[in-house]
Each structure stands twice: as structure tokens, then as C-alpha cells.
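Below, in C-alpha cells: the form predicted on its own, a single chain.
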Amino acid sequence: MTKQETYHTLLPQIESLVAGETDAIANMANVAAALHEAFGFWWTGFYIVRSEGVEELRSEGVGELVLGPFQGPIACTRIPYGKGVCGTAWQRAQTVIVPNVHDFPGHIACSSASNSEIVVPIMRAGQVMAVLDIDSTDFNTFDETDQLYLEKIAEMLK
């Protein structure tokens, strides 16, 4: 099966999933599970904004991002705004793919076992509110048909 037929198979199944349910982390855990479970990723999840206890962000109105639901082996736990994949998709408010980590500049290297990776960014309201990160051993994993799928998995999420 392609990538493309995968997603279009894993779309009515995450929509089923996360119809009716209001919970933010229970629909991201149901979320990551099934991404990881149809494509085997090394590592699939969430991070989520969070400005509680950052009282030098929280003034600025930005916060960090936070370890949420996840797939795979242990990750960091905070993520500081514009920092690394996962911070410069949040400061963007825009998809990033990276095709080798090594080259990005401010990488951080939870896993020295991840070479690329795609962050989407998770939007309400118009802000971002979390972050659906997805690390990959080989190289050049992810593609503008990840980023199509992917964003609209995002959508879903609302």
C-alpha cells in the first residue's frame, strides 16, 4: 500500500475516533496511536503549549511547549518557543518538514536515532495549541503528502 492509500484508509478511522469526543489529550493519544500503529514511525506524538510556571513567557504571552500523548521511546519533556523542529513549527504557525535533522539549525536531539522529521502545528482559535511531531530513522521520510494528511488529521483536532 502507498503512503497516499494509507492515508486515505487512516482518515474515516481517525475522524471515528475523535467524533463526539471533546477531550483534547484522550483524541491526541487515540491520534498518535493510530499513526504510529499504520506507517511504524520512531516516534509519533504531541507537544502542547503550556505557560504555567513560566513566569517570564507568560508576561510575553508565549509559554513552552510540553511532552503530551505519545508513540515511541522517551522524548524531552519541554520544547521553549522557537527552539528546535517542534518550536520553530509553534513560532511559524506552519507545517515543518526536515528532511535530515542534523542539518537543522537549533535541532534537539531527544533521540540521536531520528534523522527526519515533520511538526504540524495544531491550531484553535487562530493560535497554535499544540503540536503533532513525527520522527523518522531514514532519511527524507516525509513529503508534501505527509503534510497534506497530515494537516488535515490537524484540523480534525480543533
Given for the second form:
Amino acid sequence: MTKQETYHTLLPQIESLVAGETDAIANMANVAAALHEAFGFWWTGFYIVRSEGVEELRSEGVGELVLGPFQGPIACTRIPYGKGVCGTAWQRAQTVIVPNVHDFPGHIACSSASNSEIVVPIMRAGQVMAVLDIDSTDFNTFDETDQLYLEKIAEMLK
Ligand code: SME
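Please give the other form, namely the form predicted in complex with methionine sulfoxide (SME), since only the form predicted on its own has been shown so far.
Once more the chain from above appears, this time first in line as the rest of the complex follows.
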């Protein structure tokens, strides 16, 4: 199966999984598991913006990313605004694709086995509420196809 075919099979499954559940953590947990199993990524999971009661300032970088539901090896628990690939995706409120993490200034190496990465922000009311982070042990794993489908999945998690 091509990557596109896998996403095509997966998308309706994820849609029906999340449609019947309103709890964001439960949905993130199932999405991480579904993606991880379908593609065999190295690490698949979420970091959630925690801003300690100052929600209206969240988009200005108040707070930090805290580890959420994931599949794979243990990972860093907190990432500041603008730091690493995850903090950069939060700051830009845009997907970041990194073909070679060793070339990304400020990349946070939770695992030395990771060589490429994609981070997709999950938006709610115009602000980043979490990011979906996927790591691969191969270089150049992620492209516009991943971006397209992962952004569709991010839309379902609002
Ligand atoms: N590499 C990420 C940190 C998270 S781990 O990869 C799970 C980053 O630079 O933000």
C-alpha cells in the first residue's frame, strides 16, 4: 500500500472513532495508536498547550507544551514556546516538516534514533491547543501527503 492508500483507509476509521467521543485526551490517545500502528513510526503523539489559567494569552506563547497521549519510547515532558520543532509549530501555528532533524536549529532530541519529524498544530478558536508530533528513524519520511492528511486528522480533533 502507498502512503496515500494507507491514509485513505485510516481517515474514515479515525473519523468514526473521534465522532462518538467528546473527550480530547481519549481521542488523541486513539489517534496516536491508529497512526502509529498503521505506519510503524518511531514515535507518534501529542503535546498539549498548558497555560495555567491564562487561556486568552495562549497564542502569545504563555505556558508550555506538556506531553500528552503517545505511542513509542518515553519522551521529554515539557517544551517551551518557540523551542524545538514542536515549539516552533506552536509559535508559527503551522505544520513543520523536518527532513533531517540534525539540521534543525534547536531540535530537541528526545531520542537519538529519530532522524526526521513532522509537527502539525491542532487549532481551537484560532489558537493552538496541542500539536501532533511524529518521529521517524528514516530521513525524509514526511512530505506534503502526510501534511495534507495529518491536517485533516487535526481538524477532527478540535
Ligand atoms: N523532537 C521534538 C521533541 C519531541 S520528541 O521528538 C517526542 C522537538 O524538537 O520539538
